[in-house]
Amino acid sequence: MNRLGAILDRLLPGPRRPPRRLLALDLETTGFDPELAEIIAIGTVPIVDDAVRIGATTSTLVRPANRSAVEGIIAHHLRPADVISAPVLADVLPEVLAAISGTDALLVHHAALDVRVLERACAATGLQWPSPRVVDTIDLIERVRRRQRATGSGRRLPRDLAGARDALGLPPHQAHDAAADAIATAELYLALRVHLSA
């Protein structure tokens, strides 16, 4: 096992073998409460052997079950008409779950929201949550922050996606777009790995 693989083996939770196939996923939702938020967009991009497969990016809008939630989507640069004509969650979720099941780990930024919303979505649609190994970039950011505190080095790495990317020298991205945020999360993950291996 190479040096980076050995470091990852220590850093990532779960089974000892570091993931080689990850699925970066981002949800756009109607709110930030994981017990109430509905999914209005899902974006994914695979990472295979440390390469972000941009050509395999997926993105779909989702029509929320609660019609009143449609009005609260302005932050996502969507119009109510965009999601009213979108497919319902039950039509979209099986393909997303199949993609999650086909990887070594699910990669998200802020698992406490996205994973819980997905678990609730599965329960609401009668589908089985595959209980994947989850890698959260916020957890990796916290590891960097602990190292910074211990060594007294540098400005504290921000926890938000855009701020962490900027601090690590990654370019700005189009926030509040599920596909763009999934790609941004994948790039941040790779940058954090390099940072943690230094």
Second form
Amino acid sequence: MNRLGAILDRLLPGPRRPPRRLLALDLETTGFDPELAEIIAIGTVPIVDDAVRIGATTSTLVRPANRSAVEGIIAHHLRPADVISAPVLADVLPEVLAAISGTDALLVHHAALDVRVLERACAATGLQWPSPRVVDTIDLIERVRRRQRATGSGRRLPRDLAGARDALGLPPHQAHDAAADAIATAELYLALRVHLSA
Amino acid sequence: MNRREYEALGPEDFLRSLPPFDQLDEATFAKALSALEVTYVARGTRILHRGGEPSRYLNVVRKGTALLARDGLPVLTVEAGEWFGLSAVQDGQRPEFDVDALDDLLLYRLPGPVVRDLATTPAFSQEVTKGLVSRLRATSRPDTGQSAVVPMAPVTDLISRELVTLPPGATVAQIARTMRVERVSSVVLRAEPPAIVTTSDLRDRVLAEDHGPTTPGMRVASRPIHAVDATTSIVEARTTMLERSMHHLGVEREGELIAVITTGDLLRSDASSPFHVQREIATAQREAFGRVRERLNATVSGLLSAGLSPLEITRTVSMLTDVLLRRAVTLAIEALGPAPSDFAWLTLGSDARREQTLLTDQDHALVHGEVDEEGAAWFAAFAADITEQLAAAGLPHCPGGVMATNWSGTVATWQARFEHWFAEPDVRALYETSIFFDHRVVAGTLDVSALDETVRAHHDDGGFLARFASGAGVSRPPLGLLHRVRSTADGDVDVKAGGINPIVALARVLAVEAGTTTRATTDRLAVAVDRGTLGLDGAEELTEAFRFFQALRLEHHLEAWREHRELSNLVHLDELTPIRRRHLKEAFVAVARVQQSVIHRLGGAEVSR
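The structure above corresponds to the form predicted alone; please provide the structure of the form predicted together with its partner chain.
Every component of the complex follows; first up is the chain already shown.
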């Protein structure tokens, strides 16, 4: 995308041109409160020209600062010992931020949680949050739902990752694994794009 | 839909579960995975154009259906776990088909350079370079489990001792003493070529013939000694001995006789061996017939896990069924007294072709000489007794009544029946009677070759062949729109009705046309190739499809038997792996294609369902 295109994209209202390069990202956290949750795993996978590059998938465990938060991880199929021996956020984050900076947009399912947690993580480690363009699959789902309401079509597309995938006929995925969730989000994004342009 | 599609498998696990990716070593698979991409294609998109840009990717369908078409005609659907674009990527050729997305497609794709690297691995080369035939061939062998170690081992593993020999001038007394000292049942005489004397030779050719102890051994010896090479597998050696009813088999290394193995050696190597069962059946009394079926199934189960090919197994099943039938005939004659005339007991259909799996009805008929009323009553009682004995052994009555109790008569009666059938105008009825054209004499001494002569006389009867060919189209592969496999509401497919029967019927038509009396389906196809009435490609596809279907049935029957379920020819599509579903579909498509072309060539017409 050229510079002018980028500027126009930011200035013009309405749905923007889809970015050429995205980084799908999923966080596993100790809770669902964006002001308290701590990161325990980060998974990413890039999408370039509408193809998910499985070979470039990354997956990192993170040791939370608050030891007592480790109890929360039971739901993530991780053992407390795994995260306790994992690297700390300050060692992991720079690479993730570099990857975010090097892409056209960050792709997240339910950005309100993950992006806020990442911003807090940056603040806590003294790193600069790159303020990327963010594409949220929830927003795309909402667009589908608005269209469904408008056309009075039957069942609404669910908002959760597994439910939305299932409704669009995508195969089940291994939920609560950061890398698998990132890939699942990337696939959902491609399916939603096709759905919305139909 | 496939069950695997609904398992929570990520791209890595899904790809790893698919043959031949499951056979790649870690490093090769990791390299492929690093290049893997996921794309999503909207319904209605044309992915490849026939004659257009070469495919840059191998596309594995994860979800949805793609359609391969040529000149606007659908050729094949590609569903989850199947792929397209492989050969195009490999040699950079222009696509041979248009490929369209019938639904939204989730595709896993591998770029060309990676695929070309994969194509050099042994696991892949077969998929890439060969067609349907070799792919079916690769899968129709059942998985070889651990038990394969023993039967696939070379026959030399059975050799427990050195060859016991004597000079060619040895007398039968010297031979007998050597047997006693060495505790062996045969002695080899070092003549050129070597000769063998067995304990039964001493009984049958010496004692029973009133020869004395000084009789030269060479006079009662057998030669040449039937031998196999030392590299022969135990399985092959066993088959050789079974087929020739031999109890001793020589083993050669570089043309030199090194040992003699016996049925006893084989028995010790494998407790569930067909020899055991054969001997058990051959000496069974009526009360023991109830156990026969169970023993037979256990044997087949053993052979399957031992790695025997499906056609070898069905041959063994038929062989054991023959032993059972002959035993039943012997017991019936013991009960009823001697037969009033020569007779021939005919086994029909799959058993006659030696293509018997476990699901076995009785299909048989009786031919006898001219007899009076009393003689006819004897044969009626004879047929009834045998039918009951077989039922007691677990072979249910033929639901269509094709049994000697209903079907008997003199050679002349049978010839008249055959002639009547040749003139049958209703192709469906003609198809029903064709079971009688596949007959084999299992017991009795009456010469029934006149029946085959009657059939042979019609090999150039165009009107008959056209109707016969039409009848072969009564059973056809369950393919629906766009060559999708059509299943019942429960997701079942009848492998026999849709796969085996059409192939068997076609082969039978081709055999009658060729004037051959060969019964085995695969042999009949080979004869047709020889005569130029069937293309080599078509014959190979049918042969491998036949093996594939038979393997599927056998495994299915055995599983049902082990789980005490009723045996059936219905295969649940969900229970097949994606690769097997693909092979099933491709095999059905191949059968349908050859079927149409043969029926068409012989001037037959399509029969409505």
